[in-house]
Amino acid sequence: MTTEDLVARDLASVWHPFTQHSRWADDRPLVIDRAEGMYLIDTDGNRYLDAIASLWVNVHGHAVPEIDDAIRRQLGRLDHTTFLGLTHEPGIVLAEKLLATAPGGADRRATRVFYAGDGASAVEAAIKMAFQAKAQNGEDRPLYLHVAEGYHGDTLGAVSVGGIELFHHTYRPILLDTVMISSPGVRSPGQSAADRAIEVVAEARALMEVQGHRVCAVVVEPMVQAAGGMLTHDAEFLRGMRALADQHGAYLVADEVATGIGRTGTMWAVEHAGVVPDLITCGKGLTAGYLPLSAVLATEEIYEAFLGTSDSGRTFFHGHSYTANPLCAAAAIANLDLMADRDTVGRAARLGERIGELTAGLAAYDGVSEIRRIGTMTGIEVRSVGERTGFEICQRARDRGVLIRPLGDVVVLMPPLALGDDDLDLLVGTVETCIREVVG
């Protein structure tokens, strides 16, 4: 098939996510054929640096021999079995490895892993756990507290605790009951991140004084609201929300689908604040970008709320056909082993620092409003000069062999955690050139 044939067939039959199809054909769609290391290769043989880690999931690059081999070995042994009432070694081993990395203290730590399929399904499971655990402990708490500009996925429960109006406002009439506080990442001119964190925690405190007895869970994205535009916040926000949740008897749910597994330079973003959540979700980088798998890590307190007799109705009646698929679990185990062997989290922290150094000159450019970064998660907000300024910058970068995506007028850099120095120089140099060309 030629590229033209494949594009024509796609346009005739496929509906892509987050894509305005009335314009997509004019945007010259790429057809990706294969991948090698940090690069994707299209059907015309053009190579592109995968600088958004295939939507923030890739860790070590593509075609990693150790992960390829782990999947092949598992495929020769067990492709799939239900996890409802059955178990298997990959699911057990992966749970143990995840719990060994989880943040914890003497009074609170994750002890149980519940598997899901993607970020949204992990969030769905977590918010249902929070509600049902409270209900089974005799508490009537139908509300969730969440944060403006938040994003937790696209299923209805996940949308309920989201706060990006462009994505979520259409569905408000059919969503769960929630109360929303302002984003700690949206600051007034000249306001420090620390002052903004204190301000938003005060807002949350006032709200919880009125509604706290009805809130089952406080849902946050630790340190970075990624889809909101790489909005970063001070660690004091997380510490404040942990304290408020404890004071009012609510659970703290940390959605680390985007921020976890090393993206912020620590294994879990909550480590920046020294906070231990009651429920923590992960996904994206869990399998190094190979296969769909996510998980919820829960404390023993929450787990025990679901124990009872067979006819007690206390079971967590939630799951999926492919829960804990052994192939996905095998990929995740190989990924976590590689991360440990290669000190990937430490390398990610150093990679993030290098991104900060390389973008320092761009931060002083008049066409850049702000550069926000924690670890490797970087957003460059540019001055708008047209309807799709961010998109135009990314298109020009693509023409130079670098794949990135915008969030409005925020150009996002989220490379694989194992990106090398030469590729990082290419990435930042290309982005800077394109920003200066488009913004002027």
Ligand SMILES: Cc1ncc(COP(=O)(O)O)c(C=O)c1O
The other form holds:
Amino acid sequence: MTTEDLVARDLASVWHPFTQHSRWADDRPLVIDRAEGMYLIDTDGNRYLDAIASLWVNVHGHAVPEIDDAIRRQLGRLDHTTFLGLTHEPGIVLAEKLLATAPGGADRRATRVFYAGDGASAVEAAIKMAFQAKAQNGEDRPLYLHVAEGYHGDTLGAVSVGGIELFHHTYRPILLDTVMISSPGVRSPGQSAADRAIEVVAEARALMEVQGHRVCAVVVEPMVQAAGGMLTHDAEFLRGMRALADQHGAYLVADEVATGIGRTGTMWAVEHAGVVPDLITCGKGLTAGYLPLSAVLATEEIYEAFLGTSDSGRTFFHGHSYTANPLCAAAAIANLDLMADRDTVGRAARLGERIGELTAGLAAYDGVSEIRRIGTMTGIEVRSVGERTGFEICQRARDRGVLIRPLGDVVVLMPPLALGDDDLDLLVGTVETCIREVVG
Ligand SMILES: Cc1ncc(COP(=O)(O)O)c(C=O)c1O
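The form predicted together with this ligand is what I need now, so please give it after the form predicted on its own.
Now the complete complex, all chains and molecules, led by this one.
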């Protein structure tokens, strides 16, 4: 099959996510055929550095022998069975390994893992858990407090606690009841991140004084609102939200789908603030970018709110056909083992610092308005010079063999955590050239 044939058949039958199909054909779709290490290879044999980590999921690169073998071994033993009413070794082992990494303090620590599929379905489970746990403890709390510019996925519960106008406003009439605070990552000119954190926490405090008794959960993306444009914020924001949730008897949900599993240079982003959430969601990098698997890490207090007799109605009536799929769990176990063996989190922290050093010079360009980064998660905001400035920069990078994807006019660099020095030089050099060409 030629590339032209495949593109024509795609155009005739496929509907892609987050894609404006009236532009799709003109945007010269790439047809990816295979992958090796940090590179994706198209059907014409062109190689592309996967500098967006296949949408923020890849950890060690592609075709990693240890993960390939783990999946193959699992395939030879058990492909899939339901997790409703029975269990299996990969599901158990992965839960233990995840909990061993979870942040915890003297009074709060995750002790239970609930599996889901994609990031959005983990968020969906977490916000249902928060509401139901409170209800079963006799508290009527039908509200969520969430943050403008937030993104938690595309199912309706996750959209309800989101705050990106472009993605979410259409659905407002059919969403859950929420109260939204301003983004701690959107500062006025000259305002420091610390001052902005204090300002937004004060806004949240005022809202909670009125509505706090009805809020079951405060939902945040810790340290960086990723899809909102890599909007980083001061750790004081997270500490403030933790304190407010405690004060008003609400749970704190940390959505670590993007930030978790090392992406910010710590295993969990909440570690930057020394905050322990009641519920943590993770996904994306959990299987190193191989297979869809996400999870909610919950405290014992929340878990216990669901205990009762079979007819008590206290069960968490929530699950999926493929909950805890053994192949996904095997990939995740192999990933966590590799991360421990290779100190991938430490390497990610160093990679992040190197990205910071190499991109610092870009700030001098007139066309670059701000560079934001935590760990390896980097956003380079450029001044708009047309309808799709960020996209134009990324298309040029693609023509030079580097795959990145913008968020509006923010050029995002989010490479696999194991990216080597030469590939990093290629990435930053290419991005610099393309930014210079498009915005000067
Ligand atoms: C913070 C956060 N939560 C949830 C999601 C949704 O994850 P998924 O696309 O796997 O449903 C994303 C995706 O980018 C995310 O960044």
